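Presented below, as structure tokens, is a lone chain in the form predicted on its own.
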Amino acid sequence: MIDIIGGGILGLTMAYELLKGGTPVRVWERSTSLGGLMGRTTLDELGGVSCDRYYHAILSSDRTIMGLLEELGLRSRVGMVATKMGFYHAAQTYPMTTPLEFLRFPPLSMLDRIRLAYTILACRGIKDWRALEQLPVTAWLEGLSGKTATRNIWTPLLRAKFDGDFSQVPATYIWSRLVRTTDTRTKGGSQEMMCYLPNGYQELVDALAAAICARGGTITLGATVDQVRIADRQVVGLSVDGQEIASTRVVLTTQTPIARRLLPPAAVDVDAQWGQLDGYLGIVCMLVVLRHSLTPYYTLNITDERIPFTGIIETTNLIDPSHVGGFHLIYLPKYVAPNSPYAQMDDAQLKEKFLGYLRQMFPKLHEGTIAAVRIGRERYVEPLHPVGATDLIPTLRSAISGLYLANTSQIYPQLTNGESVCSFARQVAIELR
């Protein structure tokens, strides 16, 4: 029996894979619903329309996800759309979907564009990322793309993603991002193909939960795990809502700082080891529900430093609006350090600020167009991996027999997304069987 702490997509996929291999599991989830960041929100003021709390997509190249959907009978539910991308630069919006649009991008000279294209090709040719892990991302990008492209394209994107401080971000970040996104291009690179489930990842979450229960696993919601119980350097149980549950194998899928809180004094050495690399960025994300479309783009990247968002994600340029009551969904994400003023703002302040910046970009956006607003906040979202810190990543197996850590910090150098999380969960399950 393996006890899995956390009912997000990682914990559920792991539980499913373990059960397929004949290992019994119990899943413990503190929330009253499953899915974590991939859960849904209901807009009661719009007749109960349901949509993703945060934006998520499935790429056409996501082999693990597609395989899971096939196994669970959901493959026929997948829609595929050719999406568009744009850049907002110096108060102007530029399409950047096709190679021709890329070559016409005004902020860059022809030489800059050639070097930018070379950067993408060079990334796809790199198979061993270990050397990149030792290089600061800015210096590496300047060597490939040149200073102008780095200043006008990469630096604003990095500043937005890492809340201003990306001095310790390794080159692996851009390498992983470019390799993943260029895999979605059709032959010739003219279109980016993306996929979706009509009811979001919640469909996969629900199907995994049903499959877990059908195979004899158990899922307990609203269960607060207070501590992992340890005796003689061996897991002996869990304390759940004040009750002692016997167990000899426990997998913590929570973010590292939360996992550390569940350790007893007897695991002080494990706590110290895990604490060597437990930095995370949080996120504030405002969902703006509109009565009409705002842009033709799924992703509008923002290089204008006056705008705080990481980008504008219009998911209804991927998901058909009919799946969300005919409305149009705009997500305005901002990754935040703990001391960021945006992390400290209350919902009213954040709404005023974000809508102000959105209207600055789109002056014709008026109040009557906005049907609803939701603000999401998460303290631990993006695990931070400084230059040269790979050896500090916590290992799956701890020094305590039967105690395991499996979370998004260990997915490095891959980016954190549905595909990498499910693939990692499958690898962990194979190792633990």
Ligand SMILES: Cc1cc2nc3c(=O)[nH]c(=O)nc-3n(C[C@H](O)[C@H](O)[C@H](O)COP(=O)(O)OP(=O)(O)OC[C@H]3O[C@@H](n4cnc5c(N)ncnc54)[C@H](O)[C@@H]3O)c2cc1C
Second form
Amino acid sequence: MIDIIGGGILGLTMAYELLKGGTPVRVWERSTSLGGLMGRTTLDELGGVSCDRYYHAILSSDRTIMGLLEELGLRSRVGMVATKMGFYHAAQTYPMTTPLEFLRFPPLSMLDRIRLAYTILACRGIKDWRALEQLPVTAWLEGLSGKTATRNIWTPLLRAKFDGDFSQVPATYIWSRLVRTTDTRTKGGSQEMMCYLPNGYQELVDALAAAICARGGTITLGATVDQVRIADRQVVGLSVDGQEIASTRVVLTTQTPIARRLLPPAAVDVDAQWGQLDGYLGIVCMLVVLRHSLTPYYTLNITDERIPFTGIIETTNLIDPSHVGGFHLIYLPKYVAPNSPYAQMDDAQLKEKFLGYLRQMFPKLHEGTIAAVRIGRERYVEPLHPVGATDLIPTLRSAISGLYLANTSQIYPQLTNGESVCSFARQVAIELR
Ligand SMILES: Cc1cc2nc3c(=O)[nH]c(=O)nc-3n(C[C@H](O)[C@H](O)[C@H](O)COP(=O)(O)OP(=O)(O)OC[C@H]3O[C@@H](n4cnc5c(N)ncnc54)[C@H](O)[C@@H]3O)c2cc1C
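Having looked at the form predicted on its own, could you now put up the form predicted in complex with the named molecule?
Then the entire complex follows, led off by the chain already shown.
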């Protein structure tokens, strides 16, 4: 029997894969619903319309997710759309979907464009990422793309993702990103194909939960694990909301700082090991529900540093608005370091700031077009991997017998996304069976 702490996509996929291999599981989830970061929110003020708390796309190249959907009978529910991407630069919007549009981006000279195209081709040719892990991303990009393209294309993307401080980010980050996104392109590269489930990842989450229960696994909601119990260097149980549960094998799927808080003093050495690499960026993300579409893009990247949010993700350019009550959804994310002023602002301040800038970008956006606003905040979203830190990544097995850690910080050099999370969960299950 394995006890899995956390009913997010990672914990549920792992539970399902363990059961497939014949290992019984129990899943403990502190929230009253499953899905974690991939969960849903209900807009009571709009008659109970339900939508994703955050934006989550599936890419056409996501083989593990597609395989899971097939196994769980959801494959026919998957829609596929050729989505568009844009850049908001110097108060203007530029389409950047096709390679041609990319190469026409005004701030770039012909030489910059050639070097940019070369960067993409060069990345696809790199199979061994280990050397990239030692290189700071900016120096590596300047070598490949040149200074102007780095300043106008790569720097804004990096600034957005790492809340301004990317001096310690290794080259693997952009390499992984380019390999993943160019995989989703049609032959010839002219279109980006993205996929969706009409009710978001929640459909996968619900199907996994049903399959877990059908195979004899248990899922307990509203169950906060307070501590893992250890005696003689062996897991002996769990404290769940103060109640003692006997157990000999526990997998923590929560983010590392949360997992560390569940360790008793007897695991001080494990705590120190996990603490060697446990930095995460958080996010504040405003969902604005509109009565009309705002842009033709799924993603509009914002390169203007004055605008606090780093992109506009209009998910209803992928998921048909009819699946969310006929409304149009835009998400305005800002990744935040713990000391960011945006992490400290209250909802009213954030709303005023973000909507003020949105109106500045789109002066024709009227108050009456905005049907609802929701602010999401998460302290631990993006695990940070500084240059040359691969050896510090916590391992699945710890020095305590029966105690395991399996979370997104161990997914490297791939980026953290639904595909990499599910494929990692499957790998861990195979190792633990
Ligand atoms: C704004 C945003 C956009 C994103 N966009 C994409 C995207 O487009 N595509 C994509 O694939 N991915 C995307 N991601 C990433 C994706 O959401 C995560 O990689 C994934 O959801 C992580 O799943 P997880 O199970 O590891 O963690 P989580 O979802 O965080 O699950 C951990 C679970 O553990 C539970 N838990 C915590 N402490 C305890 C405790 N003490 N006891 C019991 N339970 C506990 C939590 O309640 C939670 O349910 C995005 C994330 C965000 C925030």
